[in-house]
Structure formats: structure tokens, C-alpha cells
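Read the single chain below, which is given as C-alpha cells and is the form predicted on its own.
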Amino acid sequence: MDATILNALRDPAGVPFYPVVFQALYILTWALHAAFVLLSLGAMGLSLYGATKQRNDANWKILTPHLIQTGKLSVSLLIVLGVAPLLFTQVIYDPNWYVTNTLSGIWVFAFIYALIVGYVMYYWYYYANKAGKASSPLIGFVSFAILVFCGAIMHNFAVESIQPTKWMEWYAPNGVIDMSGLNFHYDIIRLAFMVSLAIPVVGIFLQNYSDFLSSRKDFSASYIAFTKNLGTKMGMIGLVISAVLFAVWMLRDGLLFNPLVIATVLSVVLLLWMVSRSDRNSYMTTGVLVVVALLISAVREYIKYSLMTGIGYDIYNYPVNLEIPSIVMFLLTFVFLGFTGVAFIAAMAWQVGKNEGLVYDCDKNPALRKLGFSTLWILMVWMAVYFAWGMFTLFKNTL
């Protein structure tokens, strides 16, 4: 296919910044987005199984509810986070994202209707399971199977993306426009993997979960060693599994020998082996992980990169030109106001979750209270300059 009419797809005003600086963000949040993706399958399937044990099991007991919240909480994060890959992609890879919605777009409007009933009834699985009824399980396995379903649509959606020779195949087979939007495309040993993340995820986040715990006294020693030996043996097993996959996926498309590949290969060694010493403090580990999980979505980018260059569509031709304000503000906001709000909320959990009471009070902690009034402060004075810079800019276009 000739790269000809894509390039003249491009937005012709270009990009306001260098295309590779687009690239390393669509990277990294990327990562973030999928770290808790698996973190909300991992721990909503886990709890599953949890459900029908804890009627006999004082350990599942504790730990069923935990996970549903964490799965709960988890689906929040990735739906947030999940924009930020999205519009990092669309514009550098423009002509990918609109073709993409056109030979699926009935999968686009599914994929949000899936996620919003998918949602619900995962907060009826939370107050069904919360209440002791018996119908939890099913409800929560229906609530998983469509949250699963929501992200083999997302998954179509890449495959399509990278595969641009096939897209008039798929759009015109044997010379008839097929409108109806319903093409789906997936890559199973690629999907395979990706879900199979889910495993090894939940099982260092087990390991973390039992190291928060060990702090507190109404925790029993021995719910903290269950809890940490299940993790590390979900995280082995998982890494294992992942690893298999991984390698055939690679293998298939030519790129095992990649020294990018190389990299998450021995990274992932690295990560099987500090999982595996439980002894360890996990929050190590986890930085590990965040390491793979970087290089995993590095090799997703190196990927739709080649082949895309391999038809003459290169992103670092993309005009650019500089929009110094909005660039700015962006990093001001991402920052500022990114950096503090979360570290105030992070820093808030942190400090909830050690408390032993029903209530936390923030003002006995004078360095977190000062924290949250300077994330209010920075909010506040980031909407006055939001929109007085915006008002300006108005004004200056139209007077």
C-alpha cells in the first residue's frame, strides 16, 4: 500500500511539538493505562474465586471484599488514564485512529454502552458480595465477561490500526463498501499475552498488599502469609505463562533477536526472581514492574512504527508547528497540578490504609495537610490562568 493518501490525511496545521516527544508520552501512559487494566481483571477474577470460598475459608473471607475494591477502584483509573494513550495516538497516527472508527465503528459506540453496563453491574457485584448474597459469583462473572469483551474491542482496534495493506480488503471485500462498521480483527496470541498479564499483576500486588498489611496489629500473621504466598506464586506462575507467550508472539513476527525485545526479556528475568524471593521488600519488585510494563509498550510503538515506515508513512515527517502557549500550559498542568494532586491522594491513601480506626485525621499529619492545601491553591490559581488565558485568546482571534 502507498503511504500517499495517508500522509495527506494528516492534520494539515501539523503538530504543535516534535512528534517523538508524543511518542514516549503515548509510551508511557500507555503503560500506565494497561498496569491497571490487569489490575482490575487480575483482582476482579481472582475475587471470583474468592467468592465461593469465603463462606468456609476466614482468610478468603477477608480478602474477597479487598479485591472486589480494588477491581472497582482499578476500572476508575484505567478509564481515566485510558484518554491519554488515545489522544497521544491520534495525533501522530491520525489517518490510523479515523480508519480504524470507520471499518468498526459499530464496535466504537458498543465499546462505551459495554463499559457503562459493565460498570454497573460491577457495583452490584460490590454490594451483592457486600451483603452475603448468593447470587454474587454470577453477577460478577457477568460484570467480568463484559469488562473482558470491552477490551478485546480496544484490542480490535489495534490490530486494525496496524495493519494498514489490509484496510481496503476489509472496507471493500471483492469490490463492495461494506458500511456497516462491524469489522473485528483480533490476534489471539497477542491478546492471549496482554490478558495474561493479569496474573503475574495481581500476584505482585498481593506481595504489596501483604507488606502494607504486616504493619498493622489487626491483621493476623497468618492471613499476612497466605496473602503473600499466594502472590508469589500467582506472580511466578504468571510470569511464566506471559513469558511463553510473549516469546511466541515474538518469535512469529521476526523479532525475538530485537535488542528492544532482548531487554524485556532479561527484565523479565529479573522480575521472576525478585518475585520469587517473597523475603524481599515487593515494593522493589513493583518498580520492576513498572520498568517491563515500559518496555512491553515500547515494544508495541516499535512495532506499529515499522510497519507504518515500512509503507513511507513516518511520524517524524510530520510538519511541526511549535504552539509554544499550549505547551506550556500542558506541562505547567502535568507538573504542577499533576504531580502535587496526585501525590497528595497517594500520600492520603497511604495514610488511610495504615490507620487501624474507622476515622483519619489529616490535621495530625501537619506534612500531608500542608500538602493538600498547596494541591488547592494550585488548582485554584491553574483554573484562574485556564481561563483568563483562555478568554484572551478568544478575544484576541475575534476582535
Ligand code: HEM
The other form holds:
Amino acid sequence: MDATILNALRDPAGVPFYPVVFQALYILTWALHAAFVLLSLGAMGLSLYGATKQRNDANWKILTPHLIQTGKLSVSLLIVLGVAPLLFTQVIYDPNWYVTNTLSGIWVFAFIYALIVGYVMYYWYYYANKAGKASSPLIGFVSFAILVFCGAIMHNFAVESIQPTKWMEWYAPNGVIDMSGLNFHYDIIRLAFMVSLAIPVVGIFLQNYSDFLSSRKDFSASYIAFTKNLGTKMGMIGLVISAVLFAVWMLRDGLLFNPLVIATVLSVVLLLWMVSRSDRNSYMTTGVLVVVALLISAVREYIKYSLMTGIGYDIYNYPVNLEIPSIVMFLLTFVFLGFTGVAFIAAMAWQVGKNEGLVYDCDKNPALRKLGFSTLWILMVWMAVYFAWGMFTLFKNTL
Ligand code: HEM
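Form predicted on its own already given; the form predicted in complex with the ligand follows:
After this comes the whole thing, all chains and molecules, with the earlier chain placed first.
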């Protein structure tokens, strides 16, 4: 295949900054998206098991609603964090993204509705479990299946976008144009690997959960030990399953001895060792998990980048039309509003979790109070600058 047409289809305005920066941001933000995809699927999946055990088991009675809550919050985070890689991939790989949306138009629409139905059902599951309804595992299972289906649709886009040589065959099989938008293509090993990662992710989360709660007096030592052991088992078994699937995937694609893949395998081995040492501080394990997630994200991008350069579409040759004001606005937002806001929410969540009473009063913590007010002030200044700048640009260009 010759990429002349793809190169001609690139945005004539070019990209506003160096493509490598968008590529790095794509890798970073997809890893964040994946982290919450895996935590939500893992926590929800485990909660389904817990929902069947909680009647007769005191530990599962405490853990199950906590898992449901974790999954519920993670779905909202995975949606928010999915937008960023979507935007970055559209900037540098726009022909790929739009072709897949044309080939699979029905699935693009289905995705949105499936996500809405799946997430609404998740809330139904949450309330049904809270009310002790016997139907809650069934409702939860349907919601879980719909959310996994959403992941399969996303996987379809990812798989289609890295096979440009097949696009014509899919668009017009035997020369007859197929306008149905029903194209659905999958790579079962890659999908199984992605979904299997939910097991070690929830395992490591449980280790963190156990360490976090160990300082609270209202959770018994036996519950802390139960969650730690469960986390360690799930982390170790899950990592072995994922590592085997990853190796099969890489072997099939001839990438097993690629330096990036070797680095990923080595970091997984390190992670496995850290997970097995359950007496150690598990927050360090999460740090290594972050590195592994970034490496997996980089491997995905490496596969796409090398396939596309192979046919003559190189993102590094994308015309650059430096747009400094937009970049400055983006970076200032990212650093000041983003870092302060996330620091406040994370610190607040930490303190609330450590609090043993029903109400946590942030006003009694001067540092946190200051951080909260700083976030509000930065947000207000940001909104004023954002709209003023927008109006200025609009009128400068039109009047
Ligand atoms: C429950 C909902 C979701 C699940 C389970 C899910 C899962 C996944 C999975 C497994 C992949 C990797 C596919 C692969 O590499 O083979 C993926 C990729 C991706 N997801 Fe999601 N996702 C969900 C929702 C979303 C949402 C709401 C967005 C955007 C708003 C989003 C944006 C993306 C993007 C941009 C990619 C990369 C696509 C590519 O490389 O071509 N996802 N998602």
C-alpha cells in the first residue's frame, strides 16, 4: 500500500506543536485511561463474586460494597481519561481514526448508547446491592457484560486502525462498497491480554486497600489480612496469566526480542516479585505498576508507529504550524489547574478515607483548606482568561 492518499488527507493546517509531544501525551494518557478501565472491570468482576458470598461471609460483606463503589468511581474516571488519548490520536493519526469510524459507524453509535446503559445499570446494581436485593448479582453481571462489550468496541477501532492495507477490502469487499458501518474486527490474543490485566490491577489495588485501612481501628486485623492475602493471590496469578498472553501476542507479531518488549517483560517480573512480598509497603508496587502501564502503552504505540511508517505515513513528518498561544494555554492549564486540582481532590480523598467518623471537616486542616481555596481561585482566574482570550481572538479575526 502507498500512503500518498493518507498523507494528502492530513489536516492542511498541520499540527500546532511537534508531533513527538502529542505522541508522548498519547502514551501517557492512554496508560491513565487503561488504569481505570482495568480497575473498574477488576473491581466490578470481583464484586460479582463477592455479591454471591456476602450473605454468609463477614469479610465479603464489607469488601463487596467497597469494590462496587471503587468500580463505580473508576468508570467515570475512565470515561474522562479516555477523551485525552482520543484527542491526541486524532491529531497525529487522523486518517486512521476517521477511517475506522467510517468502517464501523454503527459501532461508534452503539458504543455511546451501550456505555450509557451499562453505566446506568451499574448504579442500579449499586442500589440493589445496598438494599440487599437477591437480583443484584444478575443486574451487576449484565452491566459488567455491557461494559466489557464497550471495551471490545474500542478494541475494534484500535485493531482496524493498525491495518491500513485491509481498509479497501473492508470498505469495498469484491469491489462492492459496503456502507453498513458494521465492520467489526478483533484480535483475540490482544483483547484477552488487555482484559486479563484487570486481575493483577485489582490484586494490587487490594494490597493498597489493605495497607491503607491498616491504620484504622474500625477494621479488624483479620479483615486487613484477608484483603491483603486476596490481593496477593490475585496479583500473582493475574500477572502470570497476563504475562503469558503478552508473550504469545509478541511472539506472533515477531516483537518478543524488541528492546521495549524486553523492558516490559523485565518490569513485569519485578512487579511479580514485589507483589509476592506482601509484607512490604504496597504503594511502591503501585509505582512499578505505573511504569508497566506506560511501557504497555508505549508497545501499543510502537506497533502502530512502525506499521504506519512501513507504508510511508510518518507522524514525525506531519507539517508543523507552531501555535504558541494555544500551547502556552494548554501547558498553563495542565500544570497549574490540573496539578493543583488533582492534588486537592487526591489529598481530600486520602483524608476522608483515613477518617473514622461519618463526617470529615476539611476546615480543620489548614493546609488542605488552603489547597482547596487555591484550586477555586485558579479555576476562576482560568475561566476569566479562557473566555477573555477566546473573545479577543474571535473579534480580532472577524472585525
Ligand atoms: C467501559 C468503557 C470502556 C472500556 C472497557 C474501554 C476499554 C478499552 C480498551 C481495552 C482499549 C485498548 C484496545 C486495544 O488496544 O486493543 C481501549 C482503547 C481506547 N479507549 Fe477505551 N474503553 C472504554 C471507554 C472509553 C471511552 C468513553 C473513551 C473516550 C471518551 C475511550 C477512549 C479510548 C481510546 C482513545 C483508545 C485507544 C484507541 C486506539 O488506539 O486506536 N474509551 N479502551
